Amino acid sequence: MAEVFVFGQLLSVEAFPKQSLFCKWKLHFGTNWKVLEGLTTGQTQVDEPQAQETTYWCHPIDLHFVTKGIQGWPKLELQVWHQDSFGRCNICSYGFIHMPSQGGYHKITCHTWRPIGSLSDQISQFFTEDSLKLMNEEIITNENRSRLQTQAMGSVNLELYVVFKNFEIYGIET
């Protein structure tokens, strides 16, 4: 079977209105794909920058896939969370990227968003500092989110290296 190696890191986030951020991530892929090594879900540590706006995580990603074809190409779902001074965790934003389909080094920026609700939801968010949470998280990686009202949030920076093996032997073109 053809193999794909993905390694790198969830590097940082920028332009978020809050500090003390961490990221939960999850990998989505089709039935033609199988993970031989590596984690398909994870969470970074909380970083509370003192003097800069950028939050750094430098959280490693190391995956080894085998595949029968390119259908169901892997996607990486990202959820940025905020931890307040009382230790409560609230969702800040959602985002996703397709794993790069070309070999080599890739510096990727994932622009994130959060759902906005009705006026009463927004007033409630202002006073409680709580965010709306999606009831169905499958919509994050679904590219048909046109009916969902969202607000742009910050961006997550990733550095990934992708290596392909045996794609030509099995007749798979990228």
Second form
Amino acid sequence: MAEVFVFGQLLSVEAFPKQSLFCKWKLHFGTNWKVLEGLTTGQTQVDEPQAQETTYWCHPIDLHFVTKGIQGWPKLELQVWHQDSFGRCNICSYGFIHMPSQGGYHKITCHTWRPIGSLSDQISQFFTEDSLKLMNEEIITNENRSRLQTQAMGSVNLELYVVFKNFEIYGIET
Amino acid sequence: MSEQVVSGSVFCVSASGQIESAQFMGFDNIYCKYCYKYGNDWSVASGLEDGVSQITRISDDNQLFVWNFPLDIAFKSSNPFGWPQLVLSVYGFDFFGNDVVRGYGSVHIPPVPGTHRKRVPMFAPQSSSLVHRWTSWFSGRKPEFIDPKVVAQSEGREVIRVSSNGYVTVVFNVVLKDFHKYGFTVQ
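Give me the form predicted together with the partner chain now, not the form predicted alone.
The complete assembly is shown below, putting the previous chain first.
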């Protein structure tokens, strides 16, 4: 069967109004795919940068997939959270990327967003600086998001390497 | 060097290069330790698995620390999972002369043949309380990882709080052998 190896790092996040951020990540993939080795979910460290604006996580990702078909290509869901000085955690923004479908090195930027609610929500958001939390987290990686209003937040950087095995034998061109 | 029996479709990854330089804010006289973290299907075919560099002082224009420290290692494996990562630990000296950790970082050895220049961000663990922060400044015992290889793994990172500061520049020259022969494609 065809195999895909993805490894690299959930590197950093930038252009966020806050510091002391961490990321919860989760993998989604179709029924054709199976993870043989590697973790499909995780949480990065909390970084409070000293000298620069960019927050660095450098969180390693290492996955070994085996697949029977191209449909349901794996997606990585990202949730950026903020931890304040008291240790409380609040969601900041959401985002997702598809795993690259070409072999080699990929420097990926995932632009994230947060949901906005009604005017009263926005006023309380101004004072507490907490983002609203999605009730249904499926919509981060699914297509049906009508009626949802969002606002752009910062962007998450990833560096991934993709290695394919036996793709040529099965006639898959990437 | 460990010699594991690896049979079947074994490919080789050879990485030579150097830990070139570093940029840090706020301190001087630092040295770097390196080691590799790799999966269970990997073994070191030749080369040094770890090392300690010289102690370097900042350049005259206060911009760069230079180590120019050689790296040379070759791995054997049958499985790209657990691809080796270079783990760096940078240490310095505080005002009282104690060894303190300045930062940890890790980077994957690129699986693409050729020359690669990687800028590795460094971060140091933070004290968990204000009292500990003050006492560690006096005693020179800043929080550090028992095993630096924890920065190259995904498990257990959620309990770590760090402060990032600085970069280390590493150059890799990567050569692969029999990678394409056993059905792997990377380009």
